[in-house]
Each structure stands twice: as structure tokens, then as C-alpha cells.
Amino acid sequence: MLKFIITRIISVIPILFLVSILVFLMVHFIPGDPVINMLGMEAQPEAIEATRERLGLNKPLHIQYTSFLINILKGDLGTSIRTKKPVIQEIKDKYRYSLILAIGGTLVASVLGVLMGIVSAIKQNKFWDNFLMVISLLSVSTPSFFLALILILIFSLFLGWFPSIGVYSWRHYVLPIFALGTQSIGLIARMTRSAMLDTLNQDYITTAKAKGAPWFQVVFSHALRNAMIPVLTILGLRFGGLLAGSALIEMVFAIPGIGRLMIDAVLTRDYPVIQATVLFISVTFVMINLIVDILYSIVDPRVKC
């Protein structure tokens, strides 16, 4: 078990290195000059060149990347061109909001999606199976920002149950979390249904039924555990996707998360913030997949072989 975990951690290192290169190059290929955006179009050429030299933007790309990588290893993500604040502090202030949304959306999607998939598999080709698959299709097909507007219209304006903007209490998170997680419900439900159908047709399930094992034990102890490998894959990918894709939801509900921070940075060509946010989200995505790989070995010991 320990050897498997160490091997997976070592394999992540070159991936993170490649991610840092891609993030650095991607940001520098964005059209526009961050110095002109910061100083204004009427700034004097001397001031522009002095600022570019102070920020190190006049150096060759390979030197800029080396400094970028060394600073990352030191825990220094630079200073925001727009706000003049340390980027690491900006991320600390914003990241928790996006993390709450991603965790909440993943929990809602996993609980409802897995339950829907189990019911659909048990009631295969019956009314509840067809009904739940139609619901899952609708959830997958509905854009999160459009659903967010519908939720605000119904539950904020008409019913007044939940606030529509800000994050001042747990009630402010209900609508954003549901809007963010709904699209994943259908994906998880369909994957769970497919995996459960494959598992329920296995010989050991038939044997467990023949021995008189309780229905709950057959479904949840035998079938579901062996069907969890593909479901865990979807859960890991969706968590990373929800974390990276929360920007629209944050804009609709006026939540000061990392997605909104990244959009503001792109609009103002704030290179340090763009690099840091994209890199931070990418690293989180990679680490989540590492955790999923480790969970594989817990759910199914054969993965370690």
C-alpha cells in the first residue's frame, strides 16, 4: 500500500513541472500589455519601460520562467499588478469560497447521483429507471449559469427563501451549490447506473442472493462497492471541474471566489494573478486525481497489483 502511494506521488512531480511550463507560456501569449493596462494608455514611454524592467517583463522568457519556478518553490507567487497585494494573500482570501462551492456541489451531486443510479439499475427498464434517466439528461443539458438565474428567480425573488448575492451565512451558499452541482448529478447517475448493471449481473451477486443475503447488503455491500471504481473517477474529475468552473456561478451570485479573481485578472492582464490562479487550480486538480488513485487501492485491493 505504502509503495503504491509513494509511486503515485513521484509520478505527479513531472506532471506538475509540465503544468508550470504550460501555465507560464499560456499567460505570456495572451494579447495585450499588462504594463500599459496598469499605467494607462497615456503613460510616458520612460515610465512604461521602467515599470517593465521593475517587474522583470523585459527579460527573456527562459529567465522569467526560471525566476517564476524558483519563487514558486519558495512560496512566493508574486505581487498583483492591479491591487499591489501579494498574490498568495489574494488566493487565501478567495480560495475558501470556491472550495466551499466545489465541495458542496460535489456532495450534492454524489449523493443524489449515486442514489439515482442505484435506483435506476435496480428498476432497469421500468418507470423509475426511465424517469430518472430523463431527469439526469435534463441536468446534464442545463447550463449552470442558466439554472442559477432560474433558481434566483424562483427561490429569491418569488419565494424569498434564500438570498441571491453574497456569502454572509450558510443560506447564501444553498443556491450556488445546487446550481453548480446539478449538472454533475446526471453524469454521476448515468455512470453509477452503468457500473451497477455490470456488477449486478456478476455470479457472486447471484450467489449472495441464493444464500438469502438481505437486499440492502447485496446492493450496498457487494454490488455498490465493486461498482465504485468508475464512480470515483467521475467524482474526482467533477470536483476539479467544479472548482475550475465555478467562475460563472461566482459572477452570477456575486461571490468573491478564485474563479472571479481569475476572470478579473485576465481582463486586466494581471500576469502574476493569472499564473497563480491557473497554477493553483491545476495543482488542486492533479492532487485530487492522486487522492482518487489512492482511494482506488482502498476500494479495490487489486489496483495495487
Partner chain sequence: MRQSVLKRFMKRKIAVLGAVIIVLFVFMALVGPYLCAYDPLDIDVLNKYQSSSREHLLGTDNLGRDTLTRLVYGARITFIISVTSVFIGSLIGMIFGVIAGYFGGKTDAVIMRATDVLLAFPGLLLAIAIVAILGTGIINTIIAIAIFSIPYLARIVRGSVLTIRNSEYIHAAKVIGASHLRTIIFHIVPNSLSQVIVNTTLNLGTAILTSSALSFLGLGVQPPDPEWGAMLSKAREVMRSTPIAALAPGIAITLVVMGFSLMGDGLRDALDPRSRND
The other form holds:
Amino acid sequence: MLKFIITRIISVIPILFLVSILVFLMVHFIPGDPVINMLGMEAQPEAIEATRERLGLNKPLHIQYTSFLINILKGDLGTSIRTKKPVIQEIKDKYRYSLILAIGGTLVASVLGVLMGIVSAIKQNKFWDNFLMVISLLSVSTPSFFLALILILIFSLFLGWFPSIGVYSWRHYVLPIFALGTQSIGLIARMTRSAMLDTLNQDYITTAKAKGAPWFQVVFSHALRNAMIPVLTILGLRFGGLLAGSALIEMVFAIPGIGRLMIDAVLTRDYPVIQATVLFISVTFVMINLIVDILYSIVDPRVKC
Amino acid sequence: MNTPNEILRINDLKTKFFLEEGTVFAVDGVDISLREKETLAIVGESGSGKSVTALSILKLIQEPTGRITDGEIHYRDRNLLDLSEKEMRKIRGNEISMIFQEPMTSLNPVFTIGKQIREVYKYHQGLNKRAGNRKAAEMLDLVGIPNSEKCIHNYPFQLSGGMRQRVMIAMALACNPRILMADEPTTALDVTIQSQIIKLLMDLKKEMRTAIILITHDLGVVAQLAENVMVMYMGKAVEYGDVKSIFHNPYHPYTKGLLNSIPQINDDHDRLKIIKGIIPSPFKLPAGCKYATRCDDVMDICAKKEPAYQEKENGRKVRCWKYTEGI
Amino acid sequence: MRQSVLKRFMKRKIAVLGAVIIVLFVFMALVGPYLCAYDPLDIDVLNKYQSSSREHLLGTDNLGRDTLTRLVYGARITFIISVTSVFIGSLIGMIFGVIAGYFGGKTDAVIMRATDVLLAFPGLLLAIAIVAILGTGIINTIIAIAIFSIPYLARIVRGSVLTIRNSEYIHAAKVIGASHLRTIIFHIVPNSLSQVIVNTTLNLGTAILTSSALSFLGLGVQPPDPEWGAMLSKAREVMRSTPIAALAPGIAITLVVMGFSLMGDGLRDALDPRSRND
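Can you give me the structure for the form predicted in complex with its partner chain, which would complement the form predicted alone we have just seen?
Every component of the complex follows; first up is the chain already shown.
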């Protein structure tokens, strides 16, 4: 078990390494001079030279990358061009909001999605199956930012149940989390349904029934445990999608998360902030998938060997 | 109940599958009588309805595609077809249990061997984990698995096919059932492993009170294990009798065909005899005798009318016009 | 064969419904602009934020532009972006997938690590990062979404090539001396095509969601061009008074995405022999 976890962790390192290279190169991919891009066309030549010097952009690429990597590992992500504050400080406060949204959204999506998928599979081709699959289809097709607006319209403007702006209490999180998570409900429900249908037809299900297992045990222990194996993978992937997609939701609900920080940075060409936010989100995503991989080995004993 | 010590009596069992392409009469009028400690072999080609008969006895036919449409299954003093699902659960794995053809897929891959055997004790005897594990280890000893204490912590993928089939047998015998149904228990195994499993079943048969319904197409296994034989063809019982009579003096042309297709070492003929023709499509069954299309002794009446299941001497039965008097 | 695929597809009412939705929207994109009474860019500030009326069936936006007209022109933009980007992305993805699967070894390892890295930027993040490099606008949105769909296609095609590569008829083709290129074009590509068609159809839905999300964030199509996501973004300020201004483009996106999704599922069922029986 320990050996498996260590191998998985080691296998993630090259990916993180390559991600950091890509994020580092982002600035160099931009057509034109990165310093002029950062400071704007009207910048003084002396200021350009000074910035180039300060950022080390006049040195060879591999040396630039080495210092970039060392700085990251030291927790130094550079300085925001717009606010002149260290980027790490900007991110630290905002990361929390996005993380809460993504975790909340994944939880909502997995609980509702798995339940819907199980009901659908048990009632295959009957009313509830068809009904839930229509709901799933609607959920995967509706853009989260559109759903957010509808939720605000209904639950905030008309019913007045939940606030629509800011993050001051748990009630502020309800609508954003649902808006963010809903799109994944359908995906997980469909995945769970087909995985359940597949496992319910396996020989070991007949064995379990022939042992005298009650219906509940057959479905929720024997079948679900096997069906969760493919669903778990999707959960990890969805989490990353939600973390990146939370930018849209943060925009609608005026939540000061890392997603909005990233969008603002893109719109103002604040490259150190762009690099840092992209790096943060993708590293979180890779780490979450690592955790899912390890969970996987707990659910499916065959993986460990 | 007329026969002494009879524990299972099936009358005119019919199980159908309603598929898009049409209705399949998987089991179409089967009668079985089983005494305590008896071993009955059900023999036939694949698709003859052997396995469906066994699944019908446990009422494990997948509805709504499949359904038992007719008949009675008397187990001891009750008709199983009248029992509720809850009452059936008390019988499955406890009084009537079953082992399957594919040991590779019949065990749940994500649970330990111990848990899967323990479950039987949990459902039927309310045993907790520790007591269940102890009993599970005892059962594994009984079926000849070495290091049983260690084996209960293993997962199915860590065991070989033969070991897994032993686990299946241990699981099926856990509650000392009255009837064990073994559906092709050796077909998926290597030849050497096959004989080990047959030896195990023979040993267990001597020790336990269990009656066995052995489903197989392997007549060699039948000769070693069974006292009585029922031959099935296209969902119908076509011949029944004790194993000696069936092997030495078969009535039905299909039974003869089956016996002839066993290769013999000291055979004079240099070619293996096979039954000519193929099994008819289950959707387009012939009107009369289902075997008429392949039969060597076919008569005019065979294609027109279905023969009845006739009683013969010594409790033997046969469904064939050749042995029907007064036509 | 082709006949029976079409037949199987037509047998699924829900898949046909998806196809009908798409056909209607394509028709709207092609013919609609000639039927509209207004210009999508015509500003009429006196009549801004109107609800639906006989003159403006779906009302007007913040500058008094007719929402229905903008919706119709928006369909053009939506299809142009999604179809071009998915086509380019799928083609590149396919080429990489075929190369990785066919040649194996180091080539395969390099391509697969590259897709791993692209996939490490989840969903929208990759598209946002590309826009951050290239800048906003229609062309850059297309490039962003094209790159975004490369790794998925590459993996799928590689997988099917791997299963096909070892089959008998590919050996046969090699034995009779077919060149690499010939084997790939005439034997491998046609056989992985059904998977590609299904995934491309499903990707079209994702592409529309991504492009409208980019525009909603202000990173995609720029005003005054009538893109559905951008229209939604503008309309949210008047959600209470003129909800139709947001509902119209929102429902349009949902319908088109749903249409592609239904069609994709229908195609998969029709093309995949394994699911024929259910």
C-alpha cells in the first residue's frame, strides 16, 4: 500500500515539472517583447531596461527558468504589476473561496449524481429512469453562468431566500455552489447509471443473490462498490473543471476568488498574476487526481499490484 | 409427496424469456424428483435450459425479461413459487445453494474471500465478523485450501481458478444446505484441476447431508458423481433414469447420440461420432419433437406431434415416439 | 452498412430530436439573417431594455438592439467558432493519436506525456491561459478551443489505433508491402473513424459551452459582435426588469449543446456494435 502511494507520488513529479515549464514559457509565447507587453507601449526605455534587469529577462532561458522554479519553491510568485503587491499574498486570501466553491460543487454533484444514477439503473427504462435522464441532460447542457442567473432570478430576486452577492455567511455559498456543481450532476449520474447497469449484470451479483443477500446489500454493497471505480475517476477530473469554472460563478456572484483574480489579470495583462493563478489551479488539480488515484486503490484492491 | 425422503419435486416447470426477437421457451415442462443425499445430473448441450432450470429453483430469473410462467417447485412441504421474496432469501444460500461455471467472475473482485463467505453466516445465522471469519476459515479447511487463516484476507484476483472454485464451494456449503446446485462446476478449469474439484465434490458428498443437482455436459463427470440422470433438449426433459441404465441402455436417440460422441480409447472406429445437424433456433422451434430435425430414427409422426413424457420400468422416463405404445 | 447505421440512428427518437434541434439552428444561422428586420448592430437607445413586443419579439438590449436579430446572428458566430475549432482540433488530435498509436515506443511516450500536460490544465483553464497569451477575439477563441480538444482526440484515436494495429488485416497489409502512410490512411483511419465522429459531435457541445463561457468572461468574442455568452453577460445587469434578454441567449446555448449531446449519444449507439441490442 505504502509502496503504491509512493510510486504514485513519484509519477506526478514529472507532470508538475512540465506544468511549471509551460507556465514559465507562457510569458515567452506572447508575441512581442514580454516587458513591453507588461508595461505597455508607452513605457520609457529606461523603465523597460530596468524591468528586464529586475525580472532577469536578459539572461538565458534555462537560467531564467531555474530561478523561476527556485522562487516558486520558496513561495515567491513575483509581484503583481497592477497592485505592486506580492502575488502570493493576493492569491492566499482568494484561493480559499474558490476551493470552497469547487469542493462544495463536487460534493453536491457527486451525492446527487450518484443517487440519481443508482435510481436510474434500478428503474432502467421505467418512468424514473427516463425522468432522471432528462434532468441529467438538462444539467449537462445548461451553462453554469446561465444557471447562476436563473438561480438568482428565482431564489434571490423573486423568493428572497438566498443572497446573490458576496460571501458573508454560509447562505451566500448555497446558490454559487449549486450553480457550479449542477453541470457535473448529469455527467456523474450518467456515468453511475451505466456503471451500475454493467455491474448489476455481472456474475458475482447472481452469486450474491444466491447467497440470500437482501436487495439493499446487493445494490449498495456488491454493485455500488464496483460501480464507483469508474465514477471516482470522473470525480477527480470534474473537481479540476469546477475549480477552473468557478471563475464564471465568482464573476456572477461577485465572489473575490482566485478565478476572478485570474480573469482580471488576463484583462489587465498582469502576467505574474496570470502565471501564478494558472500554476495554482493546475497544481491543485494534479494533486486532487493523485488523491483520487490513492482512493481508487482502496476501492479496487486489484490496483495495488 | 409420494416418494419417501423426497425433498424436491418439480412439476411441469416453464420459464420463458421475452426478448425483442421473440419469446424463448428456455424451460418448457420439466419434472424433477430429488431425494435426500441423492445426486441428480442434468445433462444437455448449451442452450438446453439446464442452467435456467437451476436459476428457476432459486427464483433468480431476471424479471421482466424472464419469468417462470407455469409449474410447481415443492421444496420439502412448500411450493417455492408461492413464497415471498423475503421467504426466498431465507432459503437461498441457506437451504438451497448454488455454485457457478465461472469462478473467475462469480466472486466479487473488491471484497476479501473472508467477507464473501462471512456474509452467508451474517444473513442466515446472524454471526458477527469474528465468528463469521472463524467459520469461514473452517469451511476453507474443509474444501482443502491451505493457509485458510491467511486466505480469508485475500482478494479473488490473488487466487487461481481452481482455488476460487473451492471458495465458491465453501461458500455454497457454508450453511450445510439441503440441496447444492452445481452449474458446470468444472467446465472453466484446467483438466488436472477438474479432477481435483470432482474428487472434492465426491468426498464432500460422503460427509454431508446435501443432495446435489449437477448440471453438466460432461458425461465423464456424470458417471463419477451421479446416481440419476436427466437429459434435456431444447427446454424439455427427454429422458430420465439411473446412471447405469442410461449409460448401458439409453432409450432416446439424443441420449444415444450424446453417449456416442464421447471419445473412447479402445474404439475400433477411427472417427468420432457426432450428432448431425445443429440445434434449431430458439425462436423457430419445430412443431413436433424438437429433436426430429437431427434424429436418426425419425418417423412421420415426429415432425407433427410432440411426444409425451412416458414412464417406463424402474422409474425411467422417456419422451420419444419410438417408445410410445399404441401409435 | 451505412444504411443500417442511419436506420439505427433514426430508430432513436431522442437522437432524432437532437438532430432536428441542430438542423433548425443551422437553418437559423444560414437563412435567418436575411429574414431579420433589424441590423444586429443598430443602436436605438430610446428603445433600450424593452420586453417582448410585436416589434421586438424578444425585446431589446442595453443599447436598444433587437435581441432576436442578435440571437440569429449569434448562431452564425457560435457555429463558426465551434465547428472550425473542433474540426482543426480533432484533425490535429487525430494525427497525433495515429502517430502515437501506430509507431509506439518513444514517439508514443512523448506524445502521451504532452497530452498529459495539456490535460493537467483542467477545462476552462487551458482556454483562459491560451487567450491570456494570444489575446481576445474570434480567431484566438477558435485557436484556444482547438488546442483544448487536441488531447482528448489524441488519446481516443491512439487507443483505437492500438487495438486495430495488432489485428490480422493490418498485418496482412504490411505483409503485402504497404507503406506506413498507406497503412495509416487506408486501413487505420477508416476503422477509428466512428469513434472520432462520435467524440467530435460531443466535443461540439463542449466547444460551444467553452466559447460562450470565454465571451461571458469578456475573453472571447468582443462587443459589439453578438455572441450568446457575451449577450448573457450584458443582460445580467437587467435580470429583474428584462429577464428575456438573458433567458433568450441562455436557452439558445442550452438547446444547441443539448442537440449535439443527443446526436452524439445517438451516433454512438448507432455506430457501436456492442450497444446494438439494448
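Being a predicted model, the structure only gives us computed values, none of them experimental. The term rigid core refers to the most C-alpha atoms you can superpose between the two forms while keeping them within 1.5 Å. Residue numbers count along the first chain shown, from 1.
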Give me the C-alpha shift of T66 between the two forms, core superposed, in Å.
2.6
